[in-house]
Amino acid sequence: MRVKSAAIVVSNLAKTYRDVKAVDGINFSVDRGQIVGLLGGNGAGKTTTIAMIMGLVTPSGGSARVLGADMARERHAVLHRINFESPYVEMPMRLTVRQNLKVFGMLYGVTDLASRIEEIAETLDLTKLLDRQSGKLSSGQKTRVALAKSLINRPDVLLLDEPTASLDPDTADWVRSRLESYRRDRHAAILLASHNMPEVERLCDDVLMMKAGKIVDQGTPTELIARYGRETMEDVFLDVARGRRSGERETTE
């Protein structure tokens, strides 16, 4: 596990709810300029892991450090340098897009807020939507606004939970292109939780495979596909979800 150049360092991270181990002593790091995929079926522990990295959930053991800060105790020192995006988190629907971006920009301590809103609206093709209520937007427009919110403070660390879920292929491709550009231009560290395997193959430098709270495999998409003797990451995902080992083929009787 690389540490010196890492923006995110997860060490023996664990979370137990009563007798359920949601996350069971995992270790990984994400370097600046790197996109790492966090994959696993429902209940694998992805969302809990992201919540601990954000400092929203206190670990039962281990630590999650972001930009050098222990997120369980020091998250306020780096909150202005990180951000999060998920299509499952709605913004206040009665506020306009501009008002929402202003509120979140103030929360993240953006100083040049008015000009930053205009800048990011132009970059993400939102200028004509700035004074429309967020609740009256289409799903694709809401996703662009959510992306704008996640980039409003020019974060060095970006956490993404299914950023293109339910989007049509054209809009999803548009979002991925913007993420690629942002990673390149800002040299940001991005942790991506996704069930879209072509998206993972396209975006991710490294992939963490989670099951039952543990990281059960790790590698680049190309390495994992070769290791499991498959043709796509979707096939690899199914192998891991169904408990097949690398190189082991599914058999039928």
Second form
Amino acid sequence: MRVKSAAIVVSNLAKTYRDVKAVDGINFSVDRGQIVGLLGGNGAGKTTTIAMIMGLVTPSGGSARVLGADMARERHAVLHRINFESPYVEMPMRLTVRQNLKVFGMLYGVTDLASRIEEIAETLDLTKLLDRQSGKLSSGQKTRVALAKSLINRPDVLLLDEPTASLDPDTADWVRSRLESYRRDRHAAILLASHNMPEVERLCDDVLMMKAGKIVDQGTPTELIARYGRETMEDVFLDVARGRRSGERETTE
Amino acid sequence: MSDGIAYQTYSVRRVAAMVLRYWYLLRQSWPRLLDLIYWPAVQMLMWGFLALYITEESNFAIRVGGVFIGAMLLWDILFRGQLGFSISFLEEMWSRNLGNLMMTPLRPAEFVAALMVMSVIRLLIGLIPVTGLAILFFGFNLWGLGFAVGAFFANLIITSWSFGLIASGLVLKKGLGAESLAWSMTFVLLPLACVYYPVSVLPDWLQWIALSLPPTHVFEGLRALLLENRFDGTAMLTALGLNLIYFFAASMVFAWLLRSARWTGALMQTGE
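Show the other one: the form predicted together with its partner chain, since we just had the form predicted on its own.
Okay, now the whole complex, with that chain kicking things off.
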């Protein structure tokens, strides 16, 4: 039996840009083997939170610790055990898939890289695409390549920013299956920012609802649906986005 | 530690990964390769023919003719070295890949080392054929200057890295709106470093500024070599000393701009 241990610990994390509070003193943790959803409307602070966890943005206050390291000061001790995927951050387009995976694999210090590329290409059905330019792939293929890049170093912590955005339902379902099996096999901690509520219901053990830089609610999808007296996470999301509190239903429906 | 993953404080393999990334990019784009040779060749031919015309006019000019071509080739080391450094950096901005890289274990010092290696590779791709053309068209053999070429090259390339660091840091902090600085920044040295004329022609107060710049000593050294047949080792050591100060200062500025970009969130928005 595996011991439960926090892979990500966020304490009083805050970020202010001039006079705008993008993230306002949030607290949460993600255990090994857990998938946590980070939900919120545009501008809620999800991307800034993920960027601070990755060490890409320096917090104005508080801390984000990943695998024990403070990401503002000690990120280089653990960056080789973390990875990130977002359809909005493209891989260099002129390089072939194999070249991109080779460069990123070397950056992550992956040993026996050639076999790892073959292995991950087979897992993600990319073998036939390895020698094609990344920029010439369809969006579904690009997402699979981005996923391959994010798994190349077998990360213990995976941060995903809308991993299935712009994918057709079949491909999106396929990607979710791969993420589920990766979490299970690797006992990895996954933080998932998503606007896709069925995806959140299917994948997430716990959900953080963000609004205006704060975490306004938290719980399992089942708990949140019950708390808001709704039938789906989509309804819960709309309640939170429109400022309705749990248990408080619109009377003008 | 993860399976099959090696953690190192400074990794030559990560530097090699970045060099490989730029090499793939260069190899797959013939316009990029052509661009490395095109302008240096055009400039060298223009200065070469101008020098030929001047040498027909006076005896003194016969000796000065070679200086023009030599100065042009050395100026190109300085200018193309900085451009080679900055363009590799700009490739990451253009492809919006900087965020991806900054989330990998790649350290800033490794990234800078890769940019330095690429600046030399890009420079040599352009310089070697152009020096060949200089021999073919004008009988001027830069490599014939022997050991001095190494001293000139080393000093100029270090200056170009210092300017490349500042230009890249500004683009990092201010986005692609500052891109034009990467193309034009080194030109401030063209009049001040006395590329085509001796320091003595400047007004006294400007001479002090000129002599505080490492390349001035290199171009003075070139003239001493071609006009007086004298290798000025002191000038090269002065240039090296100044270069070390400039490079250290530029590294500090780059590190500060990177910290500042992390603070302002600029690494998340690497567009305009």
